[in-house]
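The chain below stands alone, shown as structure tokens; this is the form predicted on its own.
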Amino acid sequence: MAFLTPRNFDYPAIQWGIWRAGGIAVPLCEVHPVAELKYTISDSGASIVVSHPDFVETLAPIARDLNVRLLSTEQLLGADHRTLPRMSPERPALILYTSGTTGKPKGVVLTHANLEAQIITLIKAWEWHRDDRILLVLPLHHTHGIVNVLCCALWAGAVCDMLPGFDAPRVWQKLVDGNITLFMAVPTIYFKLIGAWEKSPPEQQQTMSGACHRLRLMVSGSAALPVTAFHRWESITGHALLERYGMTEIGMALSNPLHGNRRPGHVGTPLPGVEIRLVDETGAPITSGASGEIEVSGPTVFKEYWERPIETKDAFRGPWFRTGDVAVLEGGSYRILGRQSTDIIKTGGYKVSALEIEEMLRTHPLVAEVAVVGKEDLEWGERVCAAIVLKEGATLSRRELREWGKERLAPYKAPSKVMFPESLPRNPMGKVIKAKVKDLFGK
């Protein structure tokens, strides 16, 4: 059953209702265009679409085209009590669609056992308890908002305070009003909160910063957190953001410690019950300090890609899920170097990390955002290309950037092509879509 509701009480009522009735829940994204909604409903084979009244006008034509039954949340939430079936933990519970940043979105099938393992892992690692109150500002079609925030809160008996969407002033006001003990967000949200703080008068800044001291934990994930943002947030709030690493297919796998030193630019160590290894291009485990692909095993790992047996088989090496992410183990903590397909650039015989170059470029005082990609090239294999969003009112020439970069980047890491767009293409979770960044540089 596919469903679309605002971020309010209707969402957990419908999702848990689908589960208790023995169904598989397919949450839809409220900001997706019609074509993407239709793709998700069709690909998942949903037999019923549940819609809040706010979205009926959008979903009704799709349901007619696909010959799928459409029900309103009002109908379901007002229905009589029924006898509900008993369910096996191995029954599929949720189909979440990948972001589609590297291809057509695939449906990730998570069983009730997978979800239970993911939730218990985070409850233990981050010490959730019933006195917690978390502010939810994330979309509810993605594991970050659904599992890390909503499911963990409900499992712990805590309070989940939902906002209908992200609005920086409103989030700051919620933090100032008190009672919030936990906050989890993506780097884009932290950037916007920093921007709102910087535009506030000094007296208000002091109030906003003081409010964050009452929180016990603030977490960043779903994309790499720039080291500059880590330090800036810490200077504003006193919080060293807890960075972690996970995927739709595996839940959370690595995390900085709840208690102890959190290293900026690193994602910590394996969470309870999660097995991690790094492998080389042949699949052999890496025992030295070299980089390698992250492979994950354990009860949190998903069941399959929905109706894609070949892709499912290719995604595993025995019991190990092949994440496609490259990392290195440094001083006992993992550092993500990027996606094999988009963030590891092979240029002139070298392998370079796009994330490493992005981190350096962000230290330029005029740079607000940056995305680095590899563009195919006959001579170099790939050329390092950088799309840079400048701070408001700033100007920077390519020559000035090259001169600045000479002292900070090896010649083979320095971008050979640079452009200055007004913004970077992002998905609803705020993650930069590297394929679209590549398109900015032409064919």
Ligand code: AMP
Second form
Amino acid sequence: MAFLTPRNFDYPAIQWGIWRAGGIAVPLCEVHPVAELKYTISDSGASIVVSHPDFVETLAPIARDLNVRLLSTEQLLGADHRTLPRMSPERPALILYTSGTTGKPKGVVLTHANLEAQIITLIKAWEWHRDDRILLVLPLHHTHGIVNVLCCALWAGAVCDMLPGFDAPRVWQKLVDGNITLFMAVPTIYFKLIGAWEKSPPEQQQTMSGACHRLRLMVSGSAALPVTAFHRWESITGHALLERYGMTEIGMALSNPLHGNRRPGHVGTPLPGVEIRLVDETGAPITSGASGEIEVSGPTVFKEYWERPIETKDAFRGPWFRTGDVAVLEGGSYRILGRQSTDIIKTGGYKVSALEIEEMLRTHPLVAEVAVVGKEDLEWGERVCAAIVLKEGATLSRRELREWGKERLAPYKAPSKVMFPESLPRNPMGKVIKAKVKDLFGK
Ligand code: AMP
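The form predicted together with ligand AMP is what I want next, because the block you gave corresponds to the form predicted on its own; please supply it.
After this comes the whole thing, all chains and molecules, with the earlier chain placed first.
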């Protein structure tokens, strides 16, 4: 059953209803265009679409075209109780569509047992308890908002305070007014909160910073947290953000510690019950301290890609799920170098990490945002290209940037092509879409 509700009580009511009745829930995304909604409903083979009245106008024609029943949340939430079936934990519970850097999005099938394992590991590692109160600002078609925030809160018997969407002043107001104990977001959101803080008058800044001391934990993930943002957030709020690494297919896998030192630019160690290894290109485990692809196994790992047996088979090496992310283990803590397909750039015989170059470029005082990609090139294999968004009112020439970069980056890492767009293309989770950044440098 596909469903679309605003981010309020209706969401968990419908999701839990589907689960208790033995169905597979397919959450839709409120900002997806019609074509994408249609693709998700059709690919998942949903037999029913549940819609909040706010979305009926969009969903009714799609349901009609696909010949799928449309039910309204009002109808369902007012229905009589029925006897519910007993279910095996191995039964599929959720299909989440991955953003997919290449090809069409794939449906990631998670069973009840997978979800339980994903929730329990976070309950243990981050010591969730019933007195917690978390502010939900993330979309509810993605694992971060669904599992890490909503499901964990409900499992712990805690409160999930849901905002209809992200709005920096509103979030600050909630932090100042409320009794929030936990906050989880993506780096883009922390950037926006930093921006709103910087624009506030000094007395208000003090109140905002003071409010954060009441929170017991603030977490960042779903994309690399720039070291500059880690330090800036710490200076504003006193919180060393806990950065973790995960993926729709595996839930959360690596995390900095709840108690102890959180290393900026690193994602920590395996969460309880999660097995991790790094492998080289032949699939052999790495023991030397070199970088390699992260593989994950354990009960948190998803069952399959929905109706895609070939892709499912290709994604595993025995019990190990091949994440496609490259990392290195440094002093006992993992550092993510990026996606093998888009962030590991092969240039002039070297392999360089786009994330490392981005990290360096972000330390330039006039740079607000940056995305580095590799663009195919006959001579170099790939050329390092950087799309840089400058701070408001700033100007910077390519020559000035090159001069600055010379002292900080090895020549083969220095971007040979630079452009200054007004913003970077991002998905509804706030993640930069690297394929679109590549297009900025020509098809
Ligand atoms: P998604 O399935 O949409 O959550 O995307 C998962 C991908 O986001 C991973 O495969 C990584 O490439 C990336 N990712 C998640 N967390 C981090 C992190 N802390 N640092 C760097 N990349 C991350």
